[in-house]
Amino acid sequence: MNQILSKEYLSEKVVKLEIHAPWIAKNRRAGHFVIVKIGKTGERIPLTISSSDLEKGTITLIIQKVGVTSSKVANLEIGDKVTDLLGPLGMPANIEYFGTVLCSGGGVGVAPLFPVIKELKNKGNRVLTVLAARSKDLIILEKEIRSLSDEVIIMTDDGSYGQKGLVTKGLEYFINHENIDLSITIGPAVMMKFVSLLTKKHEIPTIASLNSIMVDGTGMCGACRVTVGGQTKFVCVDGPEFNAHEIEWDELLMRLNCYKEEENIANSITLE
């Protein structure tokens, strides 16, 4: 249980691991989660399950170092042990028919967008995707994306690859453009926000899925709180989609924020 049976790089720091976890393959859906723990006094991270083999009784996860845990995560090699893996958690995706869904991932939120355009796609929607990154290496998942999706837009801070510009660009291009029924947005905090207040100027209802600061996942420790709708709401239990529109993005952007220093002390640690 809980074994490394597959590792392959996305990208330098991006790593996509294959856990033999059969019962939580057996259980998720399109946006569920799983908390994992490096050791046994490690620190507890979130992390989105990307897809599933029932037959092989497996999940994969796709990492970016970033801090210390989630680089123990992805250093991990084919053979070893993840000690603590605990899911399915959070509310799976809402998918059904919608009709056109303008969907955008930016850098590793791609990996949780994928299984909610898969289903989308079964839902019988037309799927126009926008995938963001701050360079072409940054940029993962598009065989699978393109394959899904009716038409893709990609888009590079520095125009390394796709078109230069921001994720809004490539999301104003699909608007102008097309009758978009919903709007489902997954990545940095700060870019969702964006997204955010776009589509609410289009008055496009949108879905962002968060992926906050968490330490048991099942709401008992309320450090992935979160203002909804002028309402707390704990992204472990309640999310981690909510309405875009009624989300206290500065507040959360905040709160993401609010252990910097620390976990700089911690990586200049470990490098040492």
Contents of the next structure:
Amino acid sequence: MNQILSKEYLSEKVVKLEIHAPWIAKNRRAGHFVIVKIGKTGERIPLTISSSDLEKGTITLIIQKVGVTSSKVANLEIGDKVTDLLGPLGMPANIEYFGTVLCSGGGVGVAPLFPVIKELKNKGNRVLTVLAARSKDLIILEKEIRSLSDEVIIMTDDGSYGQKGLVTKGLEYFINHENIDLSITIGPAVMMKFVSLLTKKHEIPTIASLNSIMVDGTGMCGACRVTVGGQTKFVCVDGPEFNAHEIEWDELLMRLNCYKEEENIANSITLE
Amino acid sequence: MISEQNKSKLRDNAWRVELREKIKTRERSQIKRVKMTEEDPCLRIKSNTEVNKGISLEEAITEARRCLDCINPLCVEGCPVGIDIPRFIKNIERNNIPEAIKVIKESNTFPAVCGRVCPQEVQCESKCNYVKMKKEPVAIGYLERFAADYELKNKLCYLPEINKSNNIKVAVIGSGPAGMSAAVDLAKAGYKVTVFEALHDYGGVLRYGIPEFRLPKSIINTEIRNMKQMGIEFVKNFIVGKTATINDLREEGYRAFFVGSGAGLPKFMNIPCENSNGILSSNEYLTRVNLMSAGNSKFDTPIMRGKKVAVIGGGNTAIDSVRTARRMGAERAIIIYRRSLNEMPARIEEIKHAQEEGIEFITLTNPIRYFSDEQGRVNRIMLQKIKLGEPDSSGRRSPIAIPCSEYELEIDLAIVSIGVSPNPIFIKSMQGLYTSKWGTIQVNDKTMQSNIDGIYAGGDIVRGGATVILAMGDGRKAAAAINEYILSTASFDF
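Now that we've seen the form predicted on its own, could you pull up the form predicted in complex with the partner chain?
Full complex below, order starting with the chain above.
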């Protein structure tokens, strides 16, 4: 259980791990996440499941090295075990036939977007996808996303690949050329905020999948709380998907920086 | 369990009669109640060491002499699990501590836990005959703890007798006090018990909630180790309703289920700016410190430290949080409670310990909003004064806001400890399960059986928010009922 069966680098800092977890593989749906903890002294962090293989009893996680814990996970090698792995958690993505769905994935957020697109296609939707990242080396799963999407636009901040510009530029192109029934966005909170502002302007219903700070991931602590439609919700049990137009984005962005100071100290110690 | 009739027969044992006659009642009643040795407040706020140090053998024997071994011992009625209190105390008096432990363990498998965290002052000790005589009750809690610590210190490890395995699988969901006691009783009856725990360590609230200075982790570790020795299997990182459903587990051969998944979601007050950084639930604060060792630099989990910490609430969890904040370096650690000290649900002992540690109590006061700085970190709290009105449905006087009494207090951390609502995960996964309007699982209060065949529940998932000992009592009741249920349905299988 919890053993790493395969490992692949999608970019210098982004790693794909296939982990033996038969129960989670059996019961997970698109949108579900797991809580991962490495070693006795590790912290608990949420990671979205990007796919699973029922026959092999495995789940796939895609991790970008950003902090101490994500680096610990990404540095695991084949044969290593994830010390603690809990899931599948959260509410599964609500996917049915919507018509034309505009998907946007930013950075490592493309990983959790992948199972959503797969499910959207299964239900017969037309899927238009915008993949965005800072630069070419941070664009992941392009081949997989292309094979499932009807059309794909790639945006990079520095123009090193695809078109130069932010995710919203790609979205605007699709919005101007097609009739969009629904928009789904997964990525850094600040990106999703601007996606949400854009789609709100065009009155396109939008779902955002949030990745907030969590401890237990089961509703017990409330670290992940977010204001949606004026009410406090817990991302771990009520989410991670919410109506993007109702999310208090500025509060969410502020809460994500809660432990910035502690994180910077931890990162500097780890780098030493 | 020993019946009432047997209890009174045991009272007539020669040794007990002799013991009663050895010292006159008058003499017994003149002995002063033992004082618990406590860690110096100045030292203890700088460490996590247990505050109560326990009592010595001599002190225990002297305290045991105070017990009058009443014909009709009301203390037993005050105990939610019905420990034969006079019999264990009299065994201490005759210096037969191993026998005293065995007596306690007939009814309570975890005396080292209960001796520390039970509110004896409102249970057994409140019924002690001395209270009627306007004297201090026998220190039943201290004696229970003494016996349990004696067992631990001398590595006696009295595991209960276990019936021959019947190879019938029963699942216990949650490894907190309710689940622990259900698991032990089911194992004793010969069942193959698996305890499923969602977190990465066992003990539930005993581990993530109650701080080290009140209940050392070593005690929980010992209890879990003993349970493993009894053949109970533990599976961590497994959340029933998510990792696997009840149906999945039925397919795995589990015949009955005890749900002790605890009180989950922390409540907030829904006042302005409550989602600012630096405002967290007591569950989060205590979980970070207790389960994740966030205060220890060797561990990765971060903790927000505050110099001026406000804890909202008056229960044991609020007191645990404020005392933890003090130990984490708070210069001002303040309880803000809307009623007065008299109505505070926290144990008197905990309030006293908190006061000794320099905790401030602002009572008859309620927060109405927070303020935050540019980074979104809380920096002030607005408080409103309260007066008490007529008693409400709970019998406590209801708080009424005093108009124009608002004032502000500078803080840099707030911990909200105003209660929890039941965790919805298991309930949502179980279609057709009857729940109350508060979201707790509805059960038959004698058998703890839910409306679904083979599913039993107890502890906070049924009660909403109660004590460790009540959860343990539920676990025992459910274990007995599960045993009967399986015996009654067994005929269909053979």
